[in-house]
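Single chain ahead, written as structure tokens, the form predicted alone.
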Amino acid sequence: MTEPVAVIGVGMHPWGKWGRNFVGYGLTAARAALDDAGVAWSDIDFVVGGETVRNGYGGYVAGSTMARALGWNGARVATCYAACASGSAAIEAARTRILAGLCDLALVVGADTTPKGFLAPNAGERWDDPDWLRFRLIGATNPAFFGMYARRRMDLYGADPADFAMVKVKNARHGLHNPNARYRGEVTAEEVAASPVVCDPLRLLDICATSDGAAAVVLSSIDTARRLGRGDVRIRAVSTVTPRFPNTALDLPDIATDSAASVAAPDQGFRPSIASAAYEEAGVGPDDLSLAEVYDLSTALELDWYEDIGLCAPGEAEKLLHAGDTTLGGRIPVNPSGGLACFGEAVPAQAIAQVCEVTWQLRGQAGARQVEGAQVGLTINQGLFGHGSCVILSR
């Protein structure tokens, strides 16, 4: 097991469509995290930013952009880009520096301003860019990808759109109690079924929106946390694994799978391997979890994650859902924050936001969405181009 580091401060800027520069969102989240930690910006000796690449030059140097906005203090700086896993990559950079003894206090910030509609590549002709090619050659937008995985689940396990709608109903009920969520209102299964089809079998209310937002955490060594009296929540593991060849499941932006004719497929696919590596590092397993924050880009994808993180066997996610196991008050609440269903995507911030939510839950500070007696929490998502993202935290 790896030595833990402490999460001593967390902060967010509410998600929405605010029409402002991402730096302002990041400042709000960073200052909230510093206040929560009870430390001054001048005390931070390492700042790392989750990169956003849609806002001009400032987005390409996100770490130094945030340091400049907070006021130059001489801190070491880094910037991480790993698509939707950027926040976890940034947390891992800070954690590694702390464990190496090169840093006592680190600030991790992710913030974004997103365009209207689904995310798409930047303009231009880039025939060697697989992310650009999947849009240009086959029109595989992100919602199309979500739809393919939903259809796969229906074909393999007999899921149906009513199951997917139940996920939306659950998450909307959770997000109702989250002041940082963009969408705060209950949704019925009938409303999901009546919303427009986007990519069959998924409807508009099955798919997450794009949003502006920000999240930040302050990490420290255990000794520093004890000195500050703020060591209640600890990061036990961070998994940023990549896939293994051959990858036999479709995983955009690649538009083809690898052949297993001459090299056998690995025992675990990519997504299950992300959580498995984190469990091994933390010395815990799925049965130890009190809650999980998973990457619900679509309602159907949340069901896949139940199986990928080991809450049940393949094909049994719907049973957990219908039994109420994954709702607040159930055996293992999933997305008590409301998930991306209630937040939407703010790419560099979302993995950090997941860690914020689990931290509040482990502290007992989640209000009406509190998971009773929470002791261990897991966050998981993935980024394009083989970026794994899983964080395990505990009291």
Second form
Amino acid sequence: MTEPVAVIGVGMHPWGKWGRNFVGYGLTAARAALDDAGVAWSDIDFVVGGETVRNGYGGYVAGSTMARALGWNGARVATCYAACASGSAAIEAARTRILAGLCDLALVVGADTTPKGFLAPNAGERWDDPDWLRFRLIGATNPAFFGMYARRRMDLYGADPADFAMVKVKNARHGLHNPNARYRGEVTAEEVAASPVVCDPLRLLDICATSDGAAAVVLSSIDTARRLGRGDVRIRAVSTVTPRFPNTALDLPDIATDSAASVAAPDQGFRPSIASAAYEEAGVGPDDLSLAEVYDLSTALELDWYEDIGLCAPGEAEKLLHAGDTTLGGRIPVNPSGGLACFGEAVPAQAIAQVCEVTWQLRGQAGARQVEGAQVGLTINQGLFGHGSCVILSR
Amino acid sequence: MTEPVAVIGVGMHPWGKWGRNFVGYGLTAARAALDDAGVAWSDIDFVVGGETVRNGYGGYVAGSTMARALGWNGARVATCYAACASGSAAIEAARTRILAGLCDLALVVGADTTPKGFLAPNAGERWDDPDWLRFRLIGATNPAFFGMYARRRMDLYGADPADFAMVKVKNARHGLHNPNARYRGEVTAEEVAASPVVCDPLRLLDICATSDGAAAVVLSSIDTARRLGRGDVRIRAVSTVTPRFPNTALDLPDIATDSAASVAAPDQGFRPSIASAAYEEAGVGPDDLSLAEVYDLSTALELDWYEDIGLCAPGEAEKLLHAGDTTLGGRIPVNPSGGLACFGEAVPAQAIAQVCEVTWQLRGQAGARQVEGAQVGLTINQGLFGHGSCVILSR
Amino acid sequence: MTEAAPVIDGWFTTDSQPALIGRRCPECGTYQFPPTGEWCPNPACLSAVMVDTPLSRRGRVWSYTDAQYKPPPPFVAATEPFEPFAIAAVELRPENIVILGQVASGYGVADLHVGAEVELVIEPIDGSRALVWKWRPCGD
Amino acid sequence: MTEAAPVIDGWFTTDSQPALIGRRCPECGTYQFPPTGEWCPNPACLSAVMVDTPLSRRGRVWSYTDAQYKPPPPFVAATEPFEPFAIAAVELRPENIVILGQVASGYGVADLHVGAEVELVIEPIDGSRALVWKWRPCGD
Ligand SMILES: [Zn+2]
Ligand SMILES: [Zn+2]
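Now show the form predicted together with another copy of the chain, given that the preceding structure was the form predicted alone.
Complete assembly follows, chain above in first position.
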């Protein structure tokens, strides 16, 4: 088990399409987190940015862009990129620096603007770029991969599109009272079924949108948090693992998997290994969870995560869903925030936003979406090119 | 003072224009560093990549790209971007993780390919990107900034272009016997003076080229290094500081400085503050240095660094140079590797390459360019948008 | 008019029995596709040599989907207006590798299921003369 | 033919006494250029409001250089073949800020020295009708 660090402040800019620059979103979130922590920006000695690759050079150096926008204070700086795992990579940079004794107060910020429609590669011709090639050679968008994962649930486990729709209905209901969510309205199973197919078997309402948004956290050592009277919420584990060879599940954005001709696939696939590493570091297991925030890029993918984080055996996720276990009030609510279904994705902000939600839940500040008596929460997702992302927090 | 970590392995791919992919360069460097350390890739539990923003998505996730190319081994991963400071940001991520007790053996890799000519923004129109705007509105290339810094030395300190040429002559001589250098040949002051002006007062031979190249290091705790019989070279400090407001020196790539109308400029400017933070962390000072590797993006800039790392007072760098103090055999050789003058710049690799050189020097393995009895070495540079980069190593 | 040619060099053959070109490690037997890596991807193997080898022309569907909306550039649509196409990820034996591709023209998701057998074919990638590999259901 | 207009909105005026448009913090008096930030850049100041304000039209050269080779895109050259131009970084008072710009046409590095006085002028940025600010030596 690893020594914990404290989450002493959290903040967001609401998700949506507000027409602002990503720096403005990030600043709002950062100042909110600093206010929540009750610390001054000038006391921050490490600032980490989750990088965005869609906002010019300022996005490539998101950490220093935020430091400058807040006003240069001489802090150490870092910028982390790990695709959809960038936020937890940034959190891990801050946690590590605190555990190393090199940092007293760290600010972690992720902010993004995203164009409407499919996420696409940056401009230019790049015949050696795997992410560019999958569009050029095959036309395989992100939802195409989600569609393939969903189809496997159907053909292997007998899942039905109505099961997927039920995830959307649940998450939409969860997000109704989340002031930071972009979409706040009930969605019916009929509405999901009536929305157009994007990538069979997934329909428009099965797939999360892209959004502008920002989230920030302030981290400190447990000692510092106690001194500030803010030692309630702790990060117990951060998992940023990569796959083990051979990785035999086709992962976004790859055109091919590893070959298992010479070495047998590991007992545990990549996605379950992400959570395993975190459980081991935190010294807890799936049964200890009060809630989980998982990356519902698609409705069907949320079901995959139930199994990958050990809430049930493979093929049993639909059962868990139908039993209401993962609904607010159930045994283990999943995505009480409303998830990506209600937020839409803002790449470097989302994993940080997951940690914000768990923090509010553990503090009992989640209002109408509060999970009663929440003690332990897990966030999980996966970034392109083998980036694990899992954070376990507890009171 | 901060606990040291050990550099147990170093490796490079020679700089140049070899027509390979950046992944290939990085693999060569990584395998060389692993061999040098005598550890297997499968024993590495943290891999960090210095990001390149000019090589497609694979470059954005350089850490995982290298992990995959070496063969997925389940290691934790990170990718750091900090412009020209990316390499030291990556080293800092590894050092921090070791100091936090979360990592036993870390591999740090930086690799790049760069187009011929001026470094330019990626394709696209971005009217809110400061790096794009300086090209669009003013045509201010990187050498234009180097030219302005050089001109200040002339108008304020009475420096002469012949002084700048002398830096080139010195570094070319240093690099003669460096097998990883791209340019290995004597250069005369007359040749520098006969080369065309690029950005007044700097001539073509005053300005470093861009190159392909790669460098890698393997880091561990001191205990692990001792166990492996490789505890000789230690990282005593890494400085990744940002400026303090107001930063009144015009820094690449900005169109304007901070305003000092309401708050006076700090006593120490940004560049000297980078070294100060490292000296403080290491518990050493300029007088303790046996050698320094500084970023000679231009010949004149090397002279600025003499002052910024405290080898002499402002305005005295030319005197130090003329006295031969910074030449091999002198009091404090600067750029015994030959520097960027002989390498050309490969952005995410260069700061790691600086650490490789200091490691070879401290081990006494630098051959014909060996600094006799080297005990302490410093590497320094600065990345766009306020990224300090300084590493202090000792035997 | 130029002759039809692969949209990308060295990834597949275009003869009467077309095949993807993978690489195989002479030391440990690991396969690799696309054939772009320089070293063996098996972390326990230090081989710096990979040898080009044609991959199995038939395989079984690992999963599949389709594109009902036009993907963004650099995708180039074969027709205007855009016509949806299917995509399949196919598991090859003995390579034990899953490879993505479009499904051959004229076939859609209704022609597929996880485990269905498919065969590699070469077809134009878009309105141009460029060729690409696709997976054609064998109709088992 | 469209009327000449600034190449970028809101960064400078184009009247007979043209000036750069900066921002000033009403709380602490810090200036900012370009006028694109949303908050005061003074880390000790929490003002979320910055007010547009014209900056001093004259200043003194902090440093200068020129471009003897054509910069890469997105730079657009004014002439073909390319003609070198000079660049100056100019310190304004009382703003205590240094701002970069091209040097006005017809002037080069020989007309400049650190500390020389210059004045802001508006000139075409390239072959188009777009305008940009430049620094013109006052010939002190
Ligand atoms: Zn092999
Ligand atoms: Zn202010």
